[in-house]
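The chain below stands alone and is given in structure tokens; this is the form predicted alone.
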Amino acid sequence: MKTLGKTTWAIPGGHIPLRSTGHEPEFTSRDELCLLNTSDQEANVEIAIFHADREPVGSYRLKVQARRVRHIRFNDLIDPEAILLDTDYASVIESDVPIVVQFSRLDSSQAEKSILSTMAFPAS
């Protein structure tokens, strides 16, 4: 199969609820990233987190199998530490091989719940 992606993406609009309603874990609120790497090689990904009044927060790091798809919530992202719920924050995702992701918010904080997904930037 063809490798496809890009190495770097960039998701500007992350934003994890507060509060949550319904069954858990299925019903918390998150943000959520799809990774999909097509390539004979495991991706190793490394994930910054920019917030609007601070440095940088990262590295965290993760794989990705050779031919396979991975979901991780950011907040299951807990070193070098916690994802700040209910505060803007942005991301950037690199990977040593080309990978494909998509970004999804599941927004529980009400009784109707909503759920988006996009596709990150690709920067390169």
Contents of the next structure:
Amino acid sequence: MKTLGKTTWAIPGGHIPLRSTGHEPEFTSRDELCLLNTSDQEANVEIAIFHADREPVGSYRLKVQARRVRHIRFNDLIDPEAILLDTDYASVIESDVPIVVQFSRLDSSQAEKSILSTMAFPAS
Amino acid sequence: MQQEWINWSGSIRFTPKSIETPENEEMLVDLVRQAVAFKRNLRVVGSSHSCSQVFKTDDILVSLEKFADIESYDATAGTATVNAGMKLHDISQALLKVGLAMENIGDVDYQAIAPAIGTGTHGAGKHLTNLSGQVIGLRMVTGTGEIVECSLEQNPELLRAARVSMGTLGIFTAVKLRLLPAYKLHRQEWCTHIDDCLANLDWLMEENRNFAFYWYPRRDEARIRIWNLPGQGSTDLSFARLDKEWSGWSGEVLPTPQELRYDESEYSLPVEVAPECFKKVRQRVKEKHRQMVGWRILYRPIARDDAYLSNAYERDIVAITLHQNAALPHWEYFTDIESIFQAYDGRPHWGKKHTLKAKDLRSLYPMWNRFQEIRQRLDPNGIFLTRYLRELLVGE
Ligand SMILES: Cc1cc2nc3c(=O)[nH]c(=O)nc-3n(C[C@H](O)[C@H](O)[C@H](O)COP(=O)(O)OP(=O)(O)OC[C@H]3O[C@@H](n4cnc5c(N)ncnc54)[C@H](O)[C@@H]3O)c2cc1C
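Could the form predicted together with its partner chain be given as well, to go with the form predicted alone?
And the full complex, kicking off with our chain again.
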């Protein structure tokens, strides 16, 4: 399989909704990353979180196995620190092998849940 | 040059006038006597894993890091006398070599034995006491510089007062432990929804030697941890997914390596009211604290004991522990939840964050006054008391 993607991605518009409606964890309001690694090598991924009013925090480290996809909720990242809900943030995702990065938000603050999904910006 | 002392989480910082590391009991006795003579204050420290101010001092800080051996053991009787500064991890390894093991330890094994006992440190297991319940004798240097021994046979009341005393009756130099023949445990970690975990709580706690669960506030899911002797305990939780399992010697599979730094607050509640209290905590966290709090809450049952200031004194308990990343604010979260714990007669963990003072604590411990009488007798000059400890224990 051809290795698809880039090694650096950026998502400027992070903002995890504070309120959720419905049974959790299925309907927990969240920002979510979908990482696709089509290569034959495990991807070591580092995420840096940028804020409006303080220095970036990171790295949040995770792995995506070769030829696998992995979904990660920003809500669940706690190491080095939990990302604040209801607060603007941005993320820069770096991987040691090219990967493809998609970003989704589920907002269940209202009972009528809304979903947004977009490709991250492939920086390099 | 004076050196700043920083605890494991980074939230307790202070600069003692001197840091002493005596090599033997005589040197420790000298240090205490000098402190009395010069009206100094002296606190002893272990691995600095506490995040309350129990060891903080601006005067003399003493470390027993050189008291780090097994003094003696009796494999037939299942006992060992251990130097007070020895780390739990090293104790487990040394005991294994002679076919012995501690009955239980907590979530990590980085602590030194004396402070782990002296703050009421515990593991998880409905029928297992905290570490202080494994102590059958101890030797300490009191606040007047005397070496005093007590055991189940010799001065048992002093043993009950001293076991959980945060180094305010004396500095332990050795403790005698009741042990088990070395044993292996099978550890399993199951993931499920918190509602299913709570619905099955009673039998899970009863059936498994060691049991704990973590609740993840931003998912409403639970991770159930159980440890059992091979072939015993629950093996099939139909409502949960098995995430990991492995087996090994008790000292290897009971603790979990912990790199990520955090501050914590913990209260112990009577076992009967703990599920209701947990549900209130869960509701409050979801309503009010999720913006800031991403990390788990831990639920662990512990058997009753008879140490005067133990969080399990004469009652079976469940300890509920709040965690917050060391880099994020914690007080607003901890103090808000503390009010729920207090409504259920909760007793705080002495080594973790809480705001209680002597006036609040007195009514929670039936032997409080007796403990204070013994403390005053063993440390009449108050050399082990700091401002924090005076507020905590004396109430001035
Ligand atoms: C990552 C982590 C995991 C933890 N897991 C658990 C757990 O599973 N269960 C639990 O109950 N707690 C747990 N704790 C709390 C911890 O067990 C206690 O705070 C414990 O007291 C720390 O031991 P220490 O060696 O770091 O002692 P310190 O924090 O250095 O000292 C604690 C107290 O002991 C006194 N002391 C030190 N040496 C002596 C001595 N020789 N004689 C008398 N008193 C002495 C000190 O003066 C102080 O009052 C955990 C803490 C952390 C950071």
